[in-house]
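Next up: just one chain, as structure tokens, the form predicted on its own.
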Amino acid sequence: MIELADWEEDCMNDGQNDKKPGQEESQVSGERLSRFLAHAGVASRRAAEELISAGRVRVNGVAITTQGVRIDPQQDEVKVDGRVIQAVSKHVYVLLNKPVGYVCTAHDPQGRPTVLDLLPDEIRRLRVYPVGRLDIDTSGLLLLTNDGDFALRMAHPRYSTEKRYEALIRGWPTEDIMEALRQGVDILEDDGQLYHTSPAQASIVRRDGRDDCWIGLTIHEGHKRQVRRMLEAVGCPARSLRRINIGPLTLQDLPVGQWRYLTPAELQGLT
């Protein structure tokens, strides 16, 4: 099953310098064959790209050792340690509206509960796996797919797919910090790294009792912990957060912890 950080990372990386041997640069095409591995769910494409450097892969019956190499899966025959490895035949797209409580990975080395539990089975075996990733602290809209272009499109910042956060917070933020959402402020990544995220929509939605209210950030990026550290910096954490769009994409009334498939018409609205 592919990890989260392959997929981000592919999505930055994807195209560049992958070619195949003694091919030109502008006649690139097909898709990359550690990818493919990754498609197909002999490994993460880390592991895959390790599969290839020892050797361990064939294409039409050549060893392939170079990282980069593209082949046309509808064409080529693959082989792992002698095991032909199938293209996957069937793409689905789901949505989920994650629990809090479940992370965003195949296999959680600490046990804990994964939103490929929250599938069933018929859906698991066809090797969906996230489509970026939500805290283990934070629910709402997430989608799932088999499908590594679509995963990689909108993962890929040039696409800019806004996401739409609900943030429960203590209090009732003044202008000011309202406005500072707005214009963006300085988040501490996990590298110690200051980054200054971009515009944001911010609008109090309602309150919560008392003393509490609901706030909206409507994002255009996906940096790690973002809509929490940004809440963070302007001193209103967030005390509870739940993802109620992506794009065109609502919850509606699905409710937590089930899932559907998406539309053919909200599937065209993605791409």
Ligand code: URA
Contents of the next structure:
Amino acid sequence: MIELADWEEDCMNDGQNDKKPGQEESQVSGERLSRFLAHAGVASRRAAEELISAGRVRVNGVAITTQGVRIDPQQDEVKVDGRVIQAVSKHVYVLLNKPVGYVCTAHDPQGRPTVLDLLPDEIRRLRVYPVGRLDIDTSGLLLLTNDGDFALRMAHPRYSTEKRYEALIRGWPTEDIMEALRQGVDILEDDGQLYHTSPAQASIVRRDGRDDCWIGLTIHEGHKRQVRRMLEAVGCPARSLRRINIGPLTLQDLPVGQWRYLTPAELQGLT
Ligand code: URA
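Coords for the form predicted together with the named molecule, given the form predicted on its own:
Expanding to the full complex; the earlier chain stays at the top.
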């Protein structure tokens, strides 16, 4: 057993802030007991804390009743009600074809369906969360993981993963419009600032019915509602938007609302 931390953490932060203020990540060792139990699938983080408070958890034979104890999962023996708990160091990487109408958050204060509702309990119990976001009205390829390093890397501008979208718009855009999307356009951000988007790939994909068409846009950035705002900026608001690629990942024939694990090759291609 490593140390007794005397501070509380938000139970949903997946341990990312699991250190004292001012303390470097490298100075924090071991895994918080409640987190270990949650990752091992014993209970949710909150319920694990209750097991601890109830004196049902022992580490190396010693009953632990206070929160914040850290353990070394490789060295320490943890038992709940006398049963040894195996360390689960499992990182999972899930690709979901998100439907419209689902929000990309773990808990929605407005009670709307979340993308986690589309995953089975055994995956949710591993504390996966979305890597980046798709708007509630956008569908398509979304990654979820419980690997914090992976999620940070994917979001980091240095890695600038390409994301490809298809948008349904009314009418047929002129070449000037397509060129403007390629060169970059000014979009208005939530804070009222104008942002000039970076060069993108833009092409007409296919006609839809008599009057509409799908256009493809590949961007490297992830500003809020960026694709919708780019299309609004050129006077072609998206009537429907879906993400079809992240880097080399594709949806293939995964139906909307379904998920699958990334293959090792896919994971390697991203990292
Ligand atoms: N751009 C958008 O406008 N919406 C998304 O969900 C993703 C990118």
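In this text, the rigid core denotes the largest set of C-alpha atoms whose superposition between the two forms falls within 1.5 Å. Residue numbers count along the first chain shown, from 1. Since this is a predicted model, take the numbers as computed values, not measurements.
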Inspect the rigid-core superposition and answer whether the C-alpha of Asp76 shifts by 2 angstroms or more between these two forms. yes
Cα of Gly55 displaced 2 Å or more between these two forms, core superposed? yes
Just checking, between these two forms and with the core aligned, does Arg35 shift 2 Å or more at the CA? yes
